[in-house]
Every structure is written in structure tokens, then in C-alpha cells.
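Encoded as C-alpha cells, the following chain is the form predicted alone, with no partner shown.
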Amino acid sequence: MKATPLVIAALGSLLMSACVSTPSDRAAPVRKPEPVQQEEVKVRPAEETGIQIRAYEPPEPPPLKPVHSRAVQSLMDQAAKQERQGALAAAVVTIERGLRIEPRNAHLWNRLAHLRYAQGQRGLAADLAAKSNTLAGRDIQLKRDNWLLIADARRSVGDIAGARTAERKARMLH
């Protein structure tokens, strides 16, 4: 049976009333509450209904814009355009110089770490990435991308329980 918040509200004034002492010498009388009548509940599996359950998801945060200064975005612009022509060493000396300009910028680190594994350079990106995720503050996008590139170059020289716990960090980032 249900109490329903006018039963609970009477019950606890009693209560309370029970508690508060009087100008007088003589307590209060005390009422005993009515007993209230239980009503059965039945409870029918969510199979039954067709009620989904599922757990909650916070809702996905924004993407943080990152903030660079002229000279730097223009450089990122010149290291893209140098990647897809497939000029990779190109574009990591371009990168390098948006680093000397900006050496805490978690996106030029980042950029860097997807270049060096391109090149092949598996346990260099690895460390470049996680160098982006010290600098990434509450860029989470950013961190999960760090953490999905550390686990596929760990992934790469055979270190599959080191990929396999960079890939559960990128999960928790949800």
C-alpha cells in the first residue's frame, strides 16, 4: 500500500507535536494514527511492459574550441595541406615551429603524435600523445583521441594489455 503524503504529513506533525513541551504541567494527549489500509501493488517485469531500461549517460559536453593565435593556426592550415600531399616530414617540421611559438598547446602536440605515427614512429607518437593529454585540461575529445592513438600504437609493438588500458581510459571519457 501506498501512504500518501497527506498520511506521512499528519504522522510526522504528530510526531512532532509528541516532542514539543507544553506551558502546562499535563502532556498532551497522544492519538494513535489510524491504521491505514494496504492496497497490493504488483510489479509486472520491464519484459512485460516494453519499458527500456537503460543506465544513465551524462550528456556529451561540447567541444571546447581550441584557441590559437594567428601565426599558429596558420601554420596547423600549412601542416594539413602539407599532410595530404603526403609531405609528412614537411608538415612535422611546421608543427614543430607551431610549438615553439605555443609550446603548451595540447592540439599542436596531439598533431604532431598522429604525424609521427604516421611516419611509423609508434612509441614516439605514443609519448607525444600523452604529452597533448598533460596539456589538455578538460578538452575531452581531444584526451579521447590522445587515448585512442596510444592504444593503437601500443596495440602496434605488441603491447596489447597497455592498448587495452589506454582503450578503457578513452571509454571512461565519455
Second form
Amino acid sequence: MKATPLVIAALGSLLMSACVSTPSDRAAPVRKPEPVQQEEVKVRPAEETGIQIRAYEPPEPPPLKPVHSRAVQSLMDQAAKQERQGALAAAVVTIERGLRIEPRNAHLWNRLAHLRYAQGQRGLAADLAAKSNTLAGRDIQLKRDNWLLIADARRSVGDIAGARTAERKARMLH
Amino acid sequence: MAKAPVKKRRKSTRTPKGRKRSSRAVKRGGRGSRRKSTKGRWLLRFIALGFLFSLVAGVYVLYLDHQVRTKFEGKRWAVPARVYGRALELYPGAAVTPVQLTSELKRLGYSKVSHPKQAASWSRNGNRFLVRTRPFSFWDGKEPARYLDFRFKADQLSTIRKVGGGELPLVRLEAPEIGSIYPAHNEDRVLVQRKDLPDLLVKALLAVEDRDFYRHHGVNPKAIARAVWVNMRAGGVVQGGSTLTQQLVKNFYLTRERSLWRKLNEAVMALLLDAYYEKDDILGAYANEIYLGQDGQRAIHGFGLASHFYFNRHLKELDLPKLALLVAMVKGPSYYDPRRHPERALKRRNLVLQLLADQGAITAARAKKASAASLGVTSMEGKGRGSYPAFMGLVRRQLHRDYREEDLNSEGLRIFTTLDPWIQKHAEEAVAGSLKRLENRHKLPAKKLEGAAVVLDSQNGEILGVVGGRKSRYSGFNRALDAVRPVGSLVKPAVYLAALMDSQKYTLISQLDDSRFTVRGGDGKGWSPRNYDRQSHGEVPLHQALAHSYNLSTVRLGLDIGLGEVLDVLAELGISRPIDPVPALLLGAVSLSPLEVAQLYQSFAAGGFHSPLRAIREVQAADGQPLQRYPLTVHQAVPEGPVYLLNRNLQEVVRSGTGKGLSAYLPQRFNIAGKTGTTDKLRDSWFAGFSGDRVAVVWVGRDDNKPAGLTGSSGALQVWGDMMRRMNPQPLELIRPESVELVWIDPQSGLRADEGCSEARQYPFIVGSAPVATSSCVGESGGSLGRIFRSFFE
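With the form predicted alone in hand, show me what the form predicted together with the partner chain looks like.
Every chain and every other molecule in the complex is listed next, the one we just looked at coming first.
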């Protein structure tokens, strides 16, 4: 097993991405991609191992805040609250309700994927994240978050190669 | 007036007093039936006989006593599971029209008034609706009662406000009740507690049926005497002397037989019941037990259910004239049926009101005003319950996997389903209307065509509507679930998908051979498929072969990729039925139900993600405790790239292939994807397809399996188009996956081109699978006209 510090760092931040998304929601109610953005910042330097390279990169565009209808936004807020209270099953119901209103909202699929992951349903989480990806269009942050979640899910069932592939997909998005 | 002895409801101890008293009653009766004798030596024998008789009677009373108590205290009412449809979600921008909102409010039994003051009422002023909602307990929480202000703009909901409050982002109305699962003996019931019985209902009931209820001991000799007197004078049965307790006993324990023996039993049991239980318990039981009407097989028991059945409202929401009507019907629910005999019912209702006034329960003025009111019963049509046999059949099947029948029909479960009554209504109307039109247009024998339809949400697999036949309100053969018919060309997309998954070998522009041939089956017999037009089309591009549903090229293609591959794709996409791996399967020698076909096409519509179709979302216990969920799940069954190519091809079917007749119903901008299916001798006519939001499958054929005389496009497509048009669908906008690129192709040569080539079209390819060689036209013209986007099927 090649446990390079790089992999460990990436893995650590990935695991955090699953667990930490809750507290970060607390700070900023329900702008879903923000946790994604945070992870992404953590992951990038670790993988690209150097401040120099980063210095020459064009500045990151300001994160696009997803535009949700007020109906969906209210459900996302509600789900975040339920999640904070540990009521994951209730949050799932709320997100599913959102999906009935906007079945093609990639962010909702992404939230559902995270909730299922947190509930230990890793396979379903990966499928939901993949579904989110097919609807994400050019929302790179969201896609990256989905791929990282898929990587986590694969790794958790011992699919190391699959996890690496997913991580590569996440990195290659631009 | 003697007050009844202090009574307490006891679970297991016996009240000696009650028993004693009642056996005395029987003895008295026994003594009366004997003839007196003056001879002394007979006296002893009579005493012995009398003793024996009272012993037998005593034992019998003990038996009745046991019956009364076990039944009353045991499972008194089996409360059927209530089944609800989807709740209508309302939010700014929702594609809900004022017509649809009106229809939903009606369905929920909300009454239209000029100014809503009570719960469950509403008013409309142009594009503005004021609605007072009822509270409703959903699986995931309670929705409070609110006073809401809805405004529409251009047939769309634009804002929702709380009256006197701020804007609301989202509101869901209560879930409409669509049915109940009642026991085999066909008793349905909505349980009402004694404390929830409206005061006026109780007053009216006592005034009419049993004035001395709170004073007698279960039977009322005074009332009996009065009844006998009245009946004698009238020369027939005009008035009954039964107390409410006796009526309850009759309903509760005894058969409908009319005999003196039964009357006697009834009296004894009434006395026992009265001795054991509080008056209010008896009244509560009566209110839930009383028979108040018949709905086909279903018996309407209790005021709670009757209120829904006749008025589509909760009992506590009924006004005086409606309460009086319910009481009026007690005497003879069939004779005074307000739907069939409105004059009789009205007359008797007003009699009840008069009695109430006579006894001082209401003022004469109020009685007069109430007597002027209309009966206010809803029409049977569109009354929710019992109206969705096909969908309910599906719900039952799904429930029976997880619940025992007796739990379903007795525990008062609340079942939340996916049925959208609005969609369902349109589907039913489209099937019935279109079949009739088809028979006329094609001069087919009348009323022979049958049909079935299934409508789904395209992304999550929820079943929104099921039509099991032409007469959708009658339960019977549920064709949507049980008509397992050959699907014909509906299977072809699975063949083409299997091919497109091998992108190195097959693209949308691969040339297929559409010439005649014979294939030898395992039994050595030859099979020579033919095209529908009996022609061979030579070399055709793959996408055209599907668009025009060519058989020869499809069989060749399927045999080339292998029957096993095709079967694998079908299995991955959710077809679990075993299928014979014979070449004829490639042309649809596969029998499936419309529901199974819907499952297959849902996977296409969802971009290759399989979601098991669901009719139920949640199950809640009677007390509101959440029991079970049937959650949304997805599984990526096939890669999204090939499915995208297939779906583009299915759009071509509708735009320029066998499905182009759909443009008569839905303009091209809807970009519908779909496929026709026709079987041998025109026995089955199919259409399956999807818009941006819904998947629908329609089958048309005959129950006797004789030729229906319709192809997929002349039959089922017409029904599908009519149905979808009514439902106000969203256009299908396919999102191109990363794995797919668009490449300009010169259709003549099949070579890479650019937008400058006049005939070039853009085709989607799995990345890396497009042709490399360029056509000679490239670079010929700088092409100002070439900037126009030209899709391959335009």
C-alpha cells in the first residue's frame, strides 16, 4: 500500500468533506456548494504540492452561488436544519420533496447523495452523486464534489482503483 | 325518573346486578308464555319446569353476556387503511393553473364561498384565490391550518401570501384521500370519538331516534308501547320503539333476520350493554356503527364516513342542515338516499329540523332557515374514494409484500401514495375518449377496443396515474398491470442501446444492412423476418433504421451484438420477467405489461438510471407515528452516453419517423422521445415515450386478442398524444453528457464535415467514436448559411 502523505492528506480531507459538511452548513445556512469550495481549496494544494505552481495559476473565479427557486431553497434550508439536528431520515424526506418539485436540480441530488452517505448507504450515495453529475452541466464545483463523494464511497467498499479514478475525474475538471 | 344504576365500564369483572336484572327479564317473559293451570298436582311440575327453564335461560343470558362484552371491548371497529394521493405542492412559478387549483380544492371538499371564514373554504376573484386550509398530518410533519392568498399570472402561480402576513415560498395542500382498504366484509369506516360528535348531531339523533336515551336502561317500554299504539292505529309499521342501544346491538351483533327470537335477544343484549357501559360509550359506538348507505360493494358505516361519502367533508365541519340529513337517513339509508331520492330525503331532513325546534334544541327561525338549505350532497362522480381501482390494485400489491391483510384493513394505517388525481383524470378521459374516436374513425366494431395507460414521473419513477381499461372507474381486469402482451417494436430501443454501448463498433451513423435473410433457430426451422412495408431498404444508417422501425436491419443488428447482450440490457433496465433468447425477441416477441414497459422507458428517460417504480411513498400509523418509507433510489444501470444517443434517436422517431403523427397533438418544440409498437395482424398497438417531466405508456388492443386493426401510430400514439397534451407537459431538453461530442457529418458519405458543407448535420458521438476521415466538402465554402445549428434529424 503506497501510503504517501499526499494520499493521506487527500483522504483526510475527503473524509472531512463527508462529515464536515454539516458544521459548515451551520455557519452559512445552506449555500450548498460552499463546503465543496472549502474542500476543494484543501485538496488542490495537497495534490499540486507547491505554492509556486499555484501562484502562476489564474485566480479562481469567485464561486457561483447556485440559483434555486425559493421553494427549493426553503426545502434545502429545512433539510440542513434537520441534518444539524441529526434527523437524517427527515432530511432525506425533505430533499426528496424538493426533487419532486425540481427533478433536474443537480444540487438536490448531490445533497441526497451526502445524506445517504452519512447514513452509511455508500452504494446508493455513489449512484446519486453520479445522477447529480449527469444534470450538473458546467457546474464544476458540484461535479468535483460528486466525484469526491463517489471516490469516498468506492474506497469505503475497498474499491481503491475505482476511488483513484474518481479522484482523477475530480481533478481533471476545469 | 329513575336514574340508571351507577355503571362503570369493566374489562373483566362481571356486574352481578346487570346479570340478575336481565335474567329476571327473561324469566318474566317465560312466565308470560305459560298457560295457568288450576290443578294443584300440576303445580309442582310447573315449578320444576319453570326452574329448568330459568336455568336454561340463565345460561343463555350468560352466553349473551359474554358475547356482548367480548365484542364491545375487543376489536370493536376494524379501521381500514386510508389511502392518500400526492399533496399538491404550490409555490411561485409552479405550473399550476387556476383550473387545476379549483379542481384540487373541490376534490378536497373545500367549499366555495364569497368570503372564507371557516376552515376548508375558499373564494376566487379573477386570478386571486383566498383559501382557508385544514391542518394535515404528513409523514414528515404537520402542515398547520392557514389562511392563504394565491395569485396567478398568465396561468401560472405567481405569489403565495399568508393573509395578513408575509410571502411564503412553498405550501402543500392536504393530501386528497383516494381510497381505503377495508376488510372482506366490505365495511368501511372513519372512526369518530364521542367527544368529536357535533352537539347538534347528538341532539338531533336523540330527538328523532331515542328521546329517553340518557334515562332508560337499554330498552324503553314506554317507547315500545307508544310504537305499538301508533302502529296499530296506522295498520302497519310506522314507528319503531327501539332504543339507540337496541339499534346498536342489532347492527353490531345480530343478523338482519326479523323474528321475535331476535327481538328478544336484542332486548336482552341491550339491557346487558346498558348495564355494563356508560351511555356515552354506547353513543360513541352507535355513531361509528350505524349503517348509512351503500357504495357498490362497500357499506357505509358511521357518521364519520357518511359525512365524507355524502358531503366530502369532515363531520365536524358540517352545518345544521347537513347534520340533520345524516340523522334523517338513519331510519332508512336506502329509502332516504339523498342522491337517489332527494325529495324524500329533504322532507325527512326538514322533519328532523322541526323536531329539533319542537324540543327547543334550536330556535324556530333557525330551523326554518336550515329547512330552506339545499341537501348539499356531492355528486358520486369524482368523489375520490373507490374511484381509482387500477391504481389501488397496484397499491395493494405493493403493500401486501410488507403488511398482513388484517393490519391493512383494521389498524387505521395512513398510506401516502404517488397518485396525482389531476394526471389520473386526464389519462382516464384521454383513454375513454380516444378509443371511441378511433373506433369511429377506423370504422371498427363499437366498444371492442380496450386500452391501458401508465404515467410516471420521469426522474424518480413515481407512478402518477394508472388506467386499467376503458371504463376506468370499474374495477375488473387491470390491463395496466395484468395485460401481458407482445410489445412489438417497443423492444427495439433496447437492441439499439446494446449496440450503441459498443461505441467502437456502432454509432448513430453506422450503416446497417436492411436486406432479406433467413435465420435458423435452435429447432432448425427457418425464420424470415419482414419489414412492415414488405420492402427491403438496402443500406441504412442505424438511426434511420430505428426511426422508421425497420425490422430486417434490427434483427441483423441484434444478432450481430448477440441476443445475450440485448437480454442483459433489458434486465439491467428493470425487466425481471424471463425472456426466451430467440431471434424473434428482437422484434418484440416479448410479452410485457404496460407497467413493465413503463419501467423500461423510465430508465431511458432518466438517462440510464434505473429507479424501481413506486406507487407508495410512506406509511403512517393511525396515531401519526411514521412506520415505513419507500424511498427514492437510483442505480446507474447503463452509461449515460449511449442512452443520450438513444434518446436523441427516439426524438427522431417522433420528429420524422413512425411517431411523427404526434405533431397533431404536441408541436415539435416539445421534442418528445418515443417509440411505436405493433404486433402481428395488428393485435396490439403500443406507444411509449417521454416529455421533459413524464413517461407514459399506452396499449390499445382487444381483450379477446383478435386483431384490433390499429398500428402503434394509428392507435396507441393517438391516445398518448391526446393524453399528454391534456397534461401540459414540459419539453424534453436532453443534457449532453461529457462523454458525448457533437460532430458535423456529411450524411451522404458518412464522413466528417464542417458547418460549411451545405448538407452536413451535427450528430452526437461517444467521444472518440466519430469518423476520422473528412469529406471533400470541407473547406469548400466559407458558408454564411452554415452557422445554423442543424441537428441530424432536422
